[in-house]
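We begin with a single chain expressed as structure tokens, specifically the form predicted on its own.
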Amino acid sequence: MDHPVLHVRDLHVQFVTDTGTVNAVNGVNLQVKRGSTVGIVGESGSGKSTTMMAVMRLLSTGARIGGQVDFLGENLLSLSKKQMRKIRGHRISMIFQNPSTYLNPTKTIGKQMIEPLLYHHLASPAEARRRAVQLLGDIGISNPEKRFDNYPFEFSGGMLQRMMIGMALLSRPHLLIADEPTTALDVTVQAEILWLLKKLQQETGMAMVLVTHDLAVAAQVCDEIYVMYGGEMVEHLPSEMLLKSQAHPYLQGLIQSIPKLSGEKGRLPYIPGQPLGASANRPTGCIFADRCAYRFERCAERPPLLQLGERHEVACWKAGAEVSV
């Protein structure tokens, strides 16, 4: 049996504030298998990045995390900080959306790349440099020997993102988490980065989680997609169904809101109302009901994830009723 590399069960994240307890993530479940790419999509504030930061145990000390996060059979939530440091940057790596925020401007690119290898005793300084220079060349950085000794300000945004990918992959992780890795890049560079990620994944067999608000990117890169709204998973489906067989009204609204290239004039469709962000006061019924055009009496009751078919689940009473008829 092919066990998942990552299996998240009933994940909850709460933040204790002066105004009360904020529920940021509520009962999230997901699986990522070896060699596969899972996408997590949704609007800003839906809980995508918080979910992955909880998996990595990188949230602030004020966060309360509950549930289970199994990584290769080991529950990450039960590990000590020291044990987690042995996993981060080695067996699990993460790419963040703004490289300059996470890089030290006073250290060379090369020194920052090889830090995880040296910290985890995966290579000698000479071997770490050799591997880093080779990987810089593999990811499309010209003159890698010279670039190894450059500083971050000497790199363009696209080059910095490539370097971050190289740093994340240098330790050959079992799982790569890419949090909006192409948001600040132009379309051409974005396509190159996505192609590079898939190429390196195929070569290494690693599992990957792609966090994105871009549905087109998710459909192009991912095998399966989880849709988040208000800190909950509202739909899970194969990527080939994303643009043609979505069942939840929220996902349908997101798809309809994508600008068309046909040149047709008219008002762009949108989802009315305000997104449900992290808050202390959450609705007892369907979390999307206030913005949904299809709501009816039963929406006052919270829907579970209903099975629509193989690898297709949706938290919607209407969608479940349509399938069961």
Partner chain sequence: MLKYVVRRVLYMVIAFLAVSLVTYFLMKAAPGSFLAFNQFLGGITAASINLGVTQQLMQELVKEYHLNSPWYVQWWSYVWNFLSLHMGASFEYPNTPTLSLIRQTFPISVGLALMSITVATVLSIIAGVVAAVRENTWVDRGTMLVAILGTAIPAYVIAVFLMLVFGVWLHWLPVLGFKGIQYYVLPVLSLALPMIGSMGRYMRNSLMETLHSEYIVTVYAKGGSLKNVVFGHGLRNSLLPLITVVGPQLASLMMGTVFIENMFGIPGMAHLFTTAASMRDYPLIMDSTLLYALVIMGMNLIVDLVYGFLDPRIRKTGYAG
Contents of the next structure:
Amino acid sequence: MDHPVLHVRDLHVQFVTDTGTVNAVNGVNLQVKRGSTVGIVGESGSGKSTTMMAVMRLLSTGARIGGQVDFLGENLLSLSKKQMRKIRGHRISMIFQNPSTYLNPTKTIGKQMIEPLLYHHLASPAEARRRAVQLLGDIGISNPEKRFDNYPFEFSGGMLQRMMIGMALLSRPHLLIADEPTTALDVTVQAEILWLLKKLQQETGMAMVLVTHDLAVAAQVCDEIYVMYGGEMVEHLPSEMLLKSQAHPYLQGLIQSIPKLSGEKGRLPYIPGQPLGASANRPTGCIFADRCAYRFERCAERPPLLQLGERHEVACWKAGAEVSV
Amino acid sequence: MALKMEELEDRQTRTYQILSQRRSTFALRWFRFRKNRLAVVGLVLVVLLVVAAVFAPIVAPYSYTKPNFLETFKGPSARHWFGTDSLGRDVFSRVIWALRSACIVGFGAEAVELTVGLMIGALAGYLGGLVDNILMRIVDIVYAFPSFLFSIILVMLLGHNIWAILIAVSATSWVGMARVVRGQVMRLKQSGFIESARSMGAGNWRIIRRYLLPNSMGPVLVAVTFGIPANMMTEAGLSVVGLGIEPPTPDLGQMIIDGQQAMFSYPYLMWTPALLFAITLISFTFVGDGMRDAFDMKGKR
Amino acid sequence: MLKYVVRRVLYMVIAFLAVSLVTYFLMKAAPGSFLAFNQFLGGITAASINLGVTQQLMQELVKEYHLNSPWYVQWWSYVWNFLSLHMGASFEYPNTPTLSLIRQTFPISVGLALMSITVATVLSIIAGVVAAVRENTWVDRGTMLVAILGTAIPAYVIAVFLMLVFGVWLHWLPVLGFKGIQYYVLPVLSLALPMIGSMGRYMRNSLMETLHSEYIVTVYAKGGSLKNVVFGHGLRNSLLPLITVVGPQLASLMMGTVFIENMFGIPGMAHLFTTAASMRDYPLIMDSTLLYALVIMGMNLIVDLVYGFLDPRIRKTGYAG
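Compare with the form predicted on its own: the form predicted together with the partner chain:
Zooming out: every chain and molecule, the one shown earlier first.
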């Protein structure tokens, strides 16, 4: 069997603060195969971004990370700081939600763009410039030679995100982590950026992790989807099964609350209750039980990830029972 | 009728809530202040130094003017903690009296600055528009003044007595306070509760007095705490350039300069007043730092 | 941008005139005058001692400064003389025009100030970077404690301890006079140390704020090291606001030279001013006050313009944001 590019096993992240310990990620497992796109879906605070930041080891020093993150057979969590630096921006690149705050306002687009090449000694400054200008043109920025010397404030949000993507791909990484890459953009621009990401992925053959709260985006772009809730993985399924065979009541609730264009107009269904706070005492049973309509006695016990089919797992007693019966 | 009773009770409970909140705000501020250890040390020292200055006639063991030619240039000892000067006067006693002058100017000038700054800042911030524009242009111009030179010219005009120096010190430094107050008033003016007070029929003056001033206290108190040592520095500085309080009234700046004349033979004459002055200024600064913590203004300048 | 500069310069002109008017009236109101003072002295000592001011010279001074004309003529003659660089004879030194007195002393003061600001800037950047990178360790706390102490104590008190340690105890450096480079060390340090306090603290906070900003995460995500982060990104963004702190510091620095020149016996402009003030030498007081005001206002304008130039957002569009 083909080895996955990224294999996260039992990842835990805790933040130690003045007011107590926050359990942000609790035992997450996920696999990203070569050339595939994996979506991580969940509401804000579900731990999806934290998971990927932990993979990149970009969390603040106050964070305690446990588990194993295998990238091309190497456990990233056991690398030295220096070894990890050699992976970031070279083997794994990352892009972020709001390109205007994730770029230095006082440095030109070009200088920031070529930094991955310079940091990893992949090209001379002149060669890096040539490659960056070419890539800027390829990803649809007109007049790239001139745009190279612009400052971020002279770019629109969509152009900045294009540039961020270009910056991430300049060093030809094996894996791109895109953390809500379209959330801060206009809807029309969102589609362009997603299309660009997909196109570039096909061209380069890299693997991609797309972190998003938007199920539609995930379904469009990804091959497989992981659903997170309260810092835990509650379901994993191929994206073509998302609308038909979703098993976890939480995911069902999410899909039902998407407004539909066709069909009768009525009150939009929603999931009652509040999402589980990361700092709250974690229940011993199912973490979704408090808000779940299908709750029964067994839910007082924590459900493991139950295999429903090929590449389909769910952490729910009910969904698991239905299959086995 | 029943509704009215309910309303009344409701209002009462709300008043209690607000009162208890006030108490807890103070408690919180005190708690934050105490967490800054240096601030607590500073506060203790400030209290000690100010008490010593106020009770200088009792605290100082010797006269600050009477020469004693039998005991000139005696180094620090049990009898004369800081030694004696060229006229045999006890340096410790003179330092305490000098501290008194520094405190008079430090606190006095700050009171003047606070009064002027509060009036101008509150007026400019609250009325806004043309009044604000004119007042702030004046503040800008005073800001451009070479302030210390003006203090020197003012002292030249008013004489070398402590009151003249008090005026000279506060003449240009009120602008900082005016800016702080104006900024606070502007900030509060935009917040909702002024609107609600006005809708209940409160007049301009009442709003300034009852709502604006109490709520803009934090930064003002911090500015006051930092203003006092700044005034002391100017006061002593005037003496350093030979334009301060006239002898024989002791003054820290004057004592430092006098001590400098004999620094190779009797260095204690220079460093004892300088050390006491430094401790005084540092203590005030620590207290000011603690106040910043207390009012949660860290990082804001 | 041009509109902004024009408006600033206009304010400067108004402020300058205001400074001259206030100074003029304060001097007028001051009890005793140089003329009276010298006439009195001249009366008792007759012509036996050359006081430097003869009856004839005095009349010349009266004429030159329109001392018998209405106030606005007198005031304007001061301002005009200053602006046209025809700064006339001072009362105290009638044979030397004020201009040449200022010319002798002003460069010394400016040199002292520039050296101090350079030393202070370099040292505070180093202190700020060290403290920010070692955030919340004893290095950070220690550096910042020293910084607070520096801000709390004025230059002339720092001078006392520097003189004591390096002059009296160690005999390493001279403490009085102005004959060579070694004479600069203690005065410059005395002036620089209080500035390092506030500038270093500012530098640390500003750099720390930058280091915690989101675009620094991007730099780390690109594989940047702490060195790349601090020198490639953090420093340039923190140096920018530091310039705004240097401006007001310069004004207080110019005032700081007043004390330091007096303590170290440096024949600078500040020394000249204090002598002038105690001798009621009006032309000299006026001219030096105006010069100081001009320097302070000019420095602030320059700092603002430099800031505008360095920030690409302001340089390219004319406004921030």
